[in-house]
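As structure tokens, one chain now follows by itself in the form predicted alone.
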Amino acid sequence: MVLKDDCIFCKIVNKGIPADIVKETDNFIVIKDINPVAPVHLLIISKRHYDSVLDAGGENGLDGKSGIFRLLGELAEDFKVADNGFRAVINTKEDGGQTVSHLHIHFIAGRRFGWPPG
């Protein structure tokens, strides 16, 4: 596992800073958000450190073997949210909204949501 020491959700993975962890995969550690917009507002974070999903590709990526669509309808029935929906946001760089340079995913749900976003 490739972590970077002076990253947040890399000490969030390695335990080193307290989380409320709802899930762990191989690949993935999900927590709760601790600024939920939604009252499900969880973060899939990447166990590997990529700066963001451009990074996640190619040959040590996640395509096509992480599990991640398994790990979401899983959150969805655990959560109990299936039935009436929720939104899955990676935020990508600056423009995109992203705030933390290591690759995550919010899984937010338990209320309706309008588009466009934001």
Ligand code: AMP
Contents of the next structure:
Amino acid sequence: MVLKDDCIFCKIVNKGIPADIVKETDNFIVIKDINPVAPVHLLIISKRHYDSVLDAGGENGLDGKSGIFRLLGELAEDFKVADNGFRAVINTKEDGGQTVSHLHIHFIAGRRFGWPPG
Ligand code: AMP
Ligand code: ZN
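Just the form predicted alone so far, so send over the form predicted together with the ligand.
After this comes the whole thing, all chains and molecules, with the earlier chain placed first.
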């Protein structure tokens, strides 16, 4: 399965519903979160549908070829937060607080975040 019919993020990947797209790579589309929790709040969404990060590893996944670390660095430069820093978060399943079952990484920046998370 590359895309899933009833998945909102697949529709965004497909350009079936609008989103504020800030960057695109071979494996990811980066959009602005519709409900930002920080001055910068981006979602790095995999172009293929994976229910969660648990499905995205291994041979048929994104391991080793995703370019995710390069992309994080590029976004930090693009959004001028490389000096102050940022947080990248993958909420996974119920305990992780995942609400959309399509792999995505939150990129948040522009203020100081606490630890541990609530
Ligand atoms: P999570 O709770 O980790 O699954 O994150 C889902 C995120 O997707 C939330 O931060 C929502 O605000 C965001 N979101 C849901 N629908 C859209 C949309 N249509 N466009 C942009 N962001 C969205
Ligand atoms: Zn999907």
